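Have a look below at one chain only, the form predicted on its own, in structure tokens format.
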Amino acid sequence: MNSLAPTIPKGFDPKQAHVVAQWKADHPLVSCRFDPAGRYVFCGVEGSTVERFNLADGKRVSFPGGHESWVFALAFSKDGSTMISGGGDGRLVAWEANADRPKPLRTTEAHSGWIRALGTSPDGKLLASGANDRLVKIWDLATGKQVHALAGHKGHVYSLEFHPDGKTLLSGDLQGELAIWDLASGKRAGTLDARPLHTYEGGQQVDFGGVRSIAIPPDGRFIAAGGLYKASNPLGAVHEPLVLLYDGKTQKKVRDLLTDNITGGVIWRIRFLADGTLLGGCGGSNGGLLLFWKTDANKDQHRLALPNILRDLDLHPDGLRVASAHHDRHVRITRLAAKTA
């Protein structure tokens, strides 16, 4: 871990955001995360590996032999020494994150279905996993032992987010249910209604959408849930991105964060910037976009078009760099511009 914490700017000029680097893997990318030290960006691919890119020079290192399916989710120990990957095989694999020739340290048959989301608690002691078996599981990150199995979701679990206070975990599913769990007891502590993010299309007979991402700023003022709506033709990729914003204390919905003229997009991940701006990664038939919202307005204030369909994003510890994972096999690094005055 870096001994000196990065100086994170308090304001950004979204219109100055621009791509500063891109590197290519052997397969389309489905996930990406920066390590806590900010040296690397790790990417899960449509094959069965994780790819690590050095931010200084783009050097790529593969993590083979852990999975038999796509790698959808990534997380880290607090010090960044261990990386955990979750795949469509239902498997959790722990790796030495900084190794030159990585090998699996520990493998856990964790879920009977795709692992869609992983998260690490603020104190670094717990790992949460969510999967298609409708379960959320809590693990001791150091030992890999299961602490809780949280049941009650009626659809695939797509997203997870630990509350900054370290006492609760939020999980979102396909049906548009946002569950709040008490970490001490392992019991449900509340539920937020995110049903606008779910569509059942009777003609095509598909459930579609869901809570694809959750974000909470460090002060806990808001809870944001991202996905899609207006899915008039889900199988034809006709739908629009949507973020629901809730008051962090009352848990009442504050507003819908919307976009205009994006008729084939999904919000795959959302993050709060240091100035309170909400950043969303949108991908679909409209390509790839970074969207920026102010929380006191209903529509995005700016959007940055990226060269290809976006499937995930992450925010660097410095608060200035954004990684995005793309279908064209590239991970791209976008730099946000700090306001000068």
Second form
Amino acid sequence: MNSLAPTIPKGFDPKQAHVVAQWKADHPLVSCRFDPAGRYVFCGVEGSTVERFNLADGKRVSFPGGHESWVFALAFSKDGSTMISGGGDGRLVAWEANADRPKPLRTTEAHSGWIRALGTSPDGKLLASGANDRLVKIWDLATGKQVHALAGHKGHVYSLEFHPDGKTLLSGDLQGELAIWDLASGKRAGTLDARPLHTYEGGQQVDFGGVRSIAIPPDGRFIAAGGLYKASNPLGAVHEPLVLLYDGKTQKKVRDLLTDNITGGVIWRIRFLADGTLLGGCGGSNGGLLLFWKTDANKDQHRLALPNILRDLDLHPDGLRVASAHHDRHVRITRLAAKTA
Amino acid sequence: MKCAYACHSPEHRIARRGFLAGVAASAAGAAVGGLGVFTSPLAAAQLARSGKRIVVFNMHGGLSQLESWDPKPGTETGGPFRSIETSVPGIRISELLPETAKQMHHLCLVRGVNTSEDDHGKGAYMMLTGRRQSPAADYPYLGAVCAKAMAPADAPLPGHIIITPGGGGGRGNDAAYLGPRFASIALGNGKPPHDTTRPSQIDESADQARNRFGQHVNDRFLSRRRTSIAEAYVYSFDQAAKLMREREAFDVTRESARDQERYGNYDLARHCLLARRLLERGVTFIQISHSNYDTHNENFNFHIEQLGEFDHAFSTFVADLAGRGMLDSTLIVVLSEFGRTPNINLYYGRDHWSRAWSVVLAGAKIHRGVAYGKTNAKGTEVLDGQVDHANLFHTYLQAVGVDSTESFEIEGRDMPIADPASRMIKAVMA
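Next up, the form predicted in complex with its partner chain in place of the form predicted on its own?
Whole complex next, starting from this chain.
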């Protein structure tokens, strides 16, 4: 382990993962993120609000009045005091994250088309947004001013992730292109081929799939891109989950991370856990699943079936808890440890 | 099958209840099919003068009315898209159709469609024949009806053309009792009909010689045994010869570079420009299929993708027809086999929903810049102006001057053009 490797939390054992809490919203959920302070989980819903749940007691607070569409993406200032929501209305809205009666602090008409992904730079100064207008935009998080508009994606931008080194940003699109951007210059610094995550189905005449999520461990050893493949019937949800694992230095593909017996599934989000395990949140006709891969093996070593189809997940700053957003209106908290008495 | 008119008696072509009127009609137009088949000579004469046409956009798989013509933003069924203003104050459509919104003053939204049929095949049959499918009878599709009722018998191009998103060409099996000469000719991905170039190993003089011989043999056969099948056989050869002469009608690259650029460099755009080209050359009925809207999974992503294509091509087409003065004589229909469920399923999908959905009309005798019919707040039921496939079928035909309460005469029998138990939607007729 190098100095950048995270400390493995006490009791950490993904094979003992179990749901410890669930709280219900008024609509099916579409997104979820923990705040950096680890007090709350915020959820976007099939409505125009963001819902905040207090992890201590499940108390819910709505964030209304910011959007005219669903909130697909959430991000935070480094200290957790400001929450940024990105909606299908192309709007970025800044909120006081801890407010009892939240109101929009700042609204920016940021993109023409859905904002699908947000991220905060490791130093907390920059916010990145990726959208259906095929643009990635970099914003000064404190002032809300645009720093860069990064053009070049040929499809909708589905995902983005700041590299832990703070120098580059990665963004993935529908066509399976994974772009690497130099943050200082705003120029393209490289491209990874993630086309196995894209399907053009000729019979149905549809493009499908895309880079649904990107993850990079703190030491930068790997780059992972998640989504789906074997989309024999995109319109009918027949496809299998897939994660492409690349070497972080050489940027060559290391292996495909696969599953057995999941014929209806897509990876909505991936996160590296403290021990280097890759966690994937999978939803589809096979239900909601947490999948755990070791990076030196092709198949998942463990999986946890959740009570309902999953649409997003996040890893708590403690490295031990996972939030998952579900169609049945629940956000669920899973603990990656054995049950306590 | 022996055709009743093998006895050479022209009155057998006329529906019995229109016998006297029909005699005049067939005397005026001696052709088999075309305008001569009408029981009403007045209607035939009107059609001959007007040169009316129909273009159907078939949104294959079932377009979501909530993502297009009847959005319900801010409701639990509304999905993530907003509605936008259109060129007609008070009428809003989905934000996925920004260019079409600018053409709203040409359009008529029919928002109260209830067809009560959630099966793809049955729904498509109903929407394109105006009848519910039955093992007891088969009915001709709208294109075949139009080709028979409206297309001049001596037209150089087929009267019933379907432009498909992919696949091959060939003839459809969609004319039922009207006979194969009115069946569709498919232009697979907008390509010209199959086998319309002379084989390279046959020179022109040899080709002419074999055609003369073929015609001689055909004439001899028909003089003794005239059947609908034999007639269709001869007609198909005549039509093939015409198609070979008119082949460039199908070559959309002969349109100006500016127009090709305006429409765009993708299949549906080319198909729309091809449709305009064919309309200008007198084709009576053209169906453009756009695929695929059967979005049980990720409905919103796929509607962004598909309607992005549709919006630009369709709005350009509508604006062009209006600008060229063709909209008065051309009916445009945008239909599907059904709509999609207000409920959003587990996979961000919408399923089949026929109880409350929308069809769009434009041009000919249709009121412009209106929305007829209303659904409830969640889009689950029709509240006002409920219509079905049969009402719509009557309306399509009446809008281009075909009296849909008339009958075709087929083998001495009256075959109602549209469901006689139904009627057109008067409120949308100008």
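Just so we're on the same page, rigid core means the largest C-alpha set that superposes within 1.5 Å between forms. Quick caveat, the model's predicted, so the values are computed rather than measured. Numbering follows the first chain given and starts at 1.
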>> After core superposition, I'd like to know whether D13 moves between these two forms (criterion: C-alpha shift of 2 angstroms or more).
In response: yes
